[in-house]
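As a starting point, one isolated chain is supplied in C-alpha cells, in the form predicted on its own.
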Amino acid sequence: MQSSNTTDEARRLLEICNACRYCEGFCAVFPAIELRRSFTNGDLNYLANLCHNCRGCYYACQYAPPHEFAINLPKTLAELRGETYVEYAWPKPFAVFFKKNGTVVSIATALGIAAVFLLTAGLQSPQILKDVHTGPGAFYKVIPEGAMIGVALGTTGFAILAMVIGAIRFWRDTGGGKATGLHALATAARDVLTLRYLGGAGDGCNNRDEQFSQTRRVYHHALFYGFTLCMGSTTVAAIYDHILGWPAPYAFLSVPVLLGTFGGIGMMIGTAGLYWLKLVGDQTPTARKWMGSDYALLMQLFLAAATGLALLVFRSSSAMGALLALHLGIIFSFFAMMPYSKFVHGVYRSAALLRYAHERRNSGQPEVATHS
C-alpha cells in the first residue's frame, strides 16, 4: 500500500505511543505496538484493522486534544482502516463503491428491489404479485426456483470470490506469513466469537464520553450472532428442499422458521442499537469521512431482517408475493454489495486478530488481560 496524509499521521501517532505506552493494557493494539521499532505500512494496515474502536486510549491519553500532539488514535485508525477497504478490494476498478459508499448502497439496493419486481412480472404475470399463493412450493410460484437459486449463487459465490481475494492481499501486505498453527487459528476464533476487544481492558467501550459501556458489544453480538442464524436458516432450508425434498414454506415451529425468526429479531435489535450508538456518541474520535458506509451497512441488514419477518408474518396474504420480490431484492443487493461496503471489516479484522495470536504465541508475549 502506498504512503498517504493518512499513513503518515497513523505512523507518527504510533511513535508517540510506543514511547509513552500508558495504554498497553487497554487492548491488543498497544502490545502489538511494542512489539515493532518502526512500522512499515503493511504494519499500520495490520494494526487499524486490529483496532476495534472501544475508544478507551482517546480518553485516557494525556496527548489528546487540545494538546500539541493531537493524539486521536481511534480516528486515525478507523480513517486508515477505509483505507485499507479500498487498497485490497477486488476487482479493483469497483474499489470506487467504497467512494460515497451510503449513496452507492442506497441505490444498489433500490436497483436490486426494481429488479426482482420486473423480473417477477415479465417472467410471470403481474397478477402473480397479488395473488395468495399456499402450500409447498408458493415461493417458487412468484419467483421461479432455478431464477431464484440462479441469482443467489451467482451474487453469494461472487461477493466470497471477492472477500477471499481480498483477504489473501491483506494477509500477504500486513507480513501474516505462512502456517499459524492451531493455537493461533484457536485464539482467533475465540476473540472473534466473544468480540473479545470490544470491551477495550475489560470494562467496555467509550460509546459517548469517558464512562465504560457494555451497550456496543451487547449490540453487535446481537447483530452478529442474529445474522449467523439468518444463514443458519437458510442453509437448512436448502438441505430441507434440494436434499430432502421438503420444499417451503415450513412450519412456524421448524427449524429453518425458528432460526430465521430469532436471527431477525436479533438482527433488528443490533443493527438498530448501533445505528443509535452512532448518532448520539461523541464525534470527535470518529473518521466522519466513513460513517455513510456505517449507517448503509446497517440499514441495509436492518430492511434484510424485518422484511424477511413481515414475509413470515404474511406469508398466506395476498401480500406474500410484494413482500417475497421486496426481501429478495434486499438480500441480492446486500450480497452484491457485501464485498464494497462495510461488512468487509469483519473479514479484515479477522485476519487481523489470527496474525495478532500467531506473533504474540512467537514472541512470548502474555495476553492483554480483560474480563471478557
Second form
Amino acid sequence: MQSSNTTDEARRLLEICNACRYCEGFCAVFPAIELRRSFTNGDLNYLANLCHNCRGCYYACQYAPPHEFAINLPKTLAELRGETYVEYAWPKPFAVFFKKNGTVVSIATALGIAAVFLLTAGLQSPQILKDVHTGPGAFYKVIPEGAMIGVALGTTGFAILAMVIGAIRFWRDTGGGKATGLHALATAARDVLTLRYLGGAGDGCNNRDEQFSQTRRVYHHALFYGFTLCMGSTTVAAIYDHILGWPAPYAFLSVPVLLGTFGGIGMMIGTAGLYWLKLVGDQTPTARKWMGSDYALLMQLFLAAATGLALLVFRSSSAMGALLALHLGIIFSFFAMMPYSKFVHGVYRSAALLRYAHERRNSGQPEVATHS
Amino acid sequence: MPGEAPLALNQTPDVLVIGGGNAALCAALTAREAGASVLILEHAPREMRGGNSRHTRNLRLMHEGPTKLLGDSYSEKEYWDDLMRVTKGKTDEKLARTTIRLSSDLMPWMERHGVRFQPSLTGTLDLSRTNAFFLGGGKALLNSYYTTAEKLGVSVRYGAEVQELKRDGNEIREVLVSREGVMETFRPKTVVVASGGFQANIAWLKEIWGDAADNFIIRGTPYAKGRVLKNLLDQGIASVGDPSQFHAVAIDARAPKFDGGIVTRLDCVPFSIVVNQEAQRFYDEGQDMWPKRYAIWGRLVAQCAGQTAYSIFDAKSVNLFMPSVFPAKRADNLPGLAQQLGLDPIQLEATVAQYNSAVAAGSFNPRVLDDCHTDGLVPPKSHWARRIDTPPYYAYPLRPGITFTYLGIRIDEQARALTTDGGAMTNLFAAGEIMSGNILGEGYLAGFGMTLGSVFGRIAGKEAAHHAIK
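Next, report the structure of the form predicted together with its partner chain; the form predicted on its own has already been given.
Full complex below, order starting with the chain above.
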C-alpha cells in the first residue's frame, strides 16, 4: 500500500469534509465520503478518481485558504489521482513514464513521428514520401499494409491489455466485489457519457472563479464524441478494407470520411477549448504537477485530428506521403503511450463511477439531486 | 482583484452598505435594483468576505403548503410559536411577524439572484420541513450574491473598516473608513449598517465576562468587532438586547480561536457523560433531543472552571453521532483517558462507577426520548443512559463556542435606526445580526439568522434607496 504526503493530506481533508457536508449536493464524492467514517488508502484512491475536478466545492468552501484548515480538495484529489495512475500502471516498470509525463509523452510523440519517417525513407525510399499517389491502396504505397496493420494491432492491443489490468488493480484496491449489476452499469454509463459531474448541480463547473459555466463539459464532449467518431471511422474503414475489399482512400461523402471529418473537427475544437480553459483558468484548485500531462495528451489529440484532416485535404497532392507518415507517427505514439498518459483518467474515473453506482444502490442512500 | 472598486470611485453613493454578509448583500442588491448607486464596505479581505454568513447553510421559511423543496407546511402560527418558545417572549411582535410573513417570498428572490438550493443535508432530518438548504452552504450563497451584485454595478471595497459614522441630528453625514492604513471619508445619502455583533471583540467580552472570555472560542468571523455598533450606541442610537448575553454552544476545545464553523460542533453529549475539571458531572446530559439542548451546553461549559468540560463515552456510542473535525481522545481504560485529559484518574473512575451503578435497564434508541435513565443519581441522566463499560473509552474536550451576541440597535418596521430620545434616524438603516436583538431577544432558532438578515436586508435596501433617490 502506498502512503504519501498526498494520501495523508487527502485523509485530513476528507475527515473535515465528512464533518461539514455542505457540499453534499455538488457531486458523487461527498455522498461517497458520507458512507464512510474513516478512509483506507483504497477509499482515498477511489474518491480521488471519482472527483471530476469541477471545483464547485473549492469556491464554496468556508475552510479554503487562507483559512487555517486550508482545504483545497480538488487540488489534493488531483495530485492523488496522478499518484494512482502510477500505482496501478502495468507493467510496473512502465510506471516511470508518469514521471514528468508531459515531457515523456511529448518526446514519445516526436520519436514516433521520426521513426515512421526514417523507416519509410529507409525501408521504402525517401522518394515515396514526395510522390503523388492516388486511387485504391494509395496509402499502402507509402506505408506497406502489413506494417500499418501490424503496428496498429500491436499498439492498441497492448494498450487495451495494460489498461484492463490497471482497471482490475484499481477495482481490487478500492474494495473489489462484483461489478455486474445491470442498473449500476447503466447508471455508471450514463454518468460517464453525459459527464454528469462536470455539470455541477445544473449550472456547470468553475473555471476562472466563483462563476459556473458548462464550457468545460461542452469542450470535453466535443473531444470525447469527436474521438469516438474517429474510432468509428477507423472501424468502418477496416471493415471496408478487410471484409469488403475496398481499400482507402474513400470519397469525401463516404461513411469513414464523414465520420473522420466531423470527429476530427470535434477533437480540434475540444482540445483547443480545454487547452484554453487550462491557460485562463484559476490554477489554485489544480495540481500543477500534473498539468504537463494534461497538456501533452491534449497536444497529441489535437495533432492527431489536425494531421488527419490535413491528410484528407491534401491526399491527392505530393504532400500526402509526408502527411500520412506524420499522422501515423502521431497515432502510433498516441496508442503506444495511451496506458501511460492522462488518457487513463477515463478508465479509472469510469471504474470509480461504477463503484459509486454500486455502493449507492447497496447503501439505500437517496440519489444526489443534480439537475443534469 | 475582481470586484474591487476603482480608485476614482464616487465617494457619495446613494446607499453605503457597511458589512459584507448576507444582510448587507440583500440590502445592496435591493437598493441597486431600485436604481440607487451602491457601495459595499467589507472589513474582511475578499477571500474571507461574508461575515458569519460564510458558515451558514440554511434559512427558515414559512410556507402554507408544500413547495418544491419543503414538504407539508410551516404556518405563520407554528413559526411564531417556535419563536416564542425560544425567545420566551423577548421579541418585538410586529417585527417578528414581518420577518415570518416575508420569509415566504424569499426563495424565488434568492434564486433570481443566483442562490441555489439542495435537499436538506444528511443528519438534518429535523429541519427538512422548515429550513431550505443552500447548495454548497453559506459561502456559495455569498458568492452568488457578490457575482450578481458586481454584474448589477454594485461597487465593493474589501479590507475597509468603518471607524466612525458622524451623526448630525437625525442624519449620518459622514462615514470615516480605514483601508490599508489610509483614512477615507464618504458622504453617502443613506447608510445601511449590516456589520454584525461584537462577539469577535475579546476585549469587549472581557469587560462583561472577565478573564473567562480568554477561553471562549468564536465560531464565526474574526471581523465582527462591533465597532460600528459601539460607535452608534455612543451617539445616542437606541440599543436593544441584553448587552451581556451571547448565544453559545459546546464545541471541541481544540477548535481554532475564530472561524471554526460547523465542523467543530460535537453531537456526542447525549450519548456521554460530561464532567468538569474535577471529573464530576454537573448537568443532565440526556434531558432532551440534542437539537433542542445543544445551545444550553455552551452556557453550561462557560460556567465550568477553565471554561472546559469533557464528554466521555465508550465504544458502544462512537458511531452514534456525526463525525467532527478532530479525533476523540482514546484510551483502553478510564485512568488512561483521565491522564490524557489532565483529570484525576481516581475521581473519574469513581464518577463513572457511580453513574454506571445508577443506570436502569431500558431499551436504547438514539432517535427518540428512550427509557434508558438513571435512578437516584444527582444530577440525573434522563435518556440514553447506558453504562460506560466497553473499551476503548473516548473523550472530547469541550469549550463554549460563541455564535453571536444579542446587543444591537433598535429599529422600526422600515429598518430605520431609532434614537434614545424616541426619534428615528432619517438615513440610517440596519439589517442582520446588528438588529437581530429586536426579534431574537433570547435563544436561537436554526436558520432564523439568515431569514432575519434576508428579510431586513431587503427592507433596509429598499427603504434606503427610496430615501436616497426620492
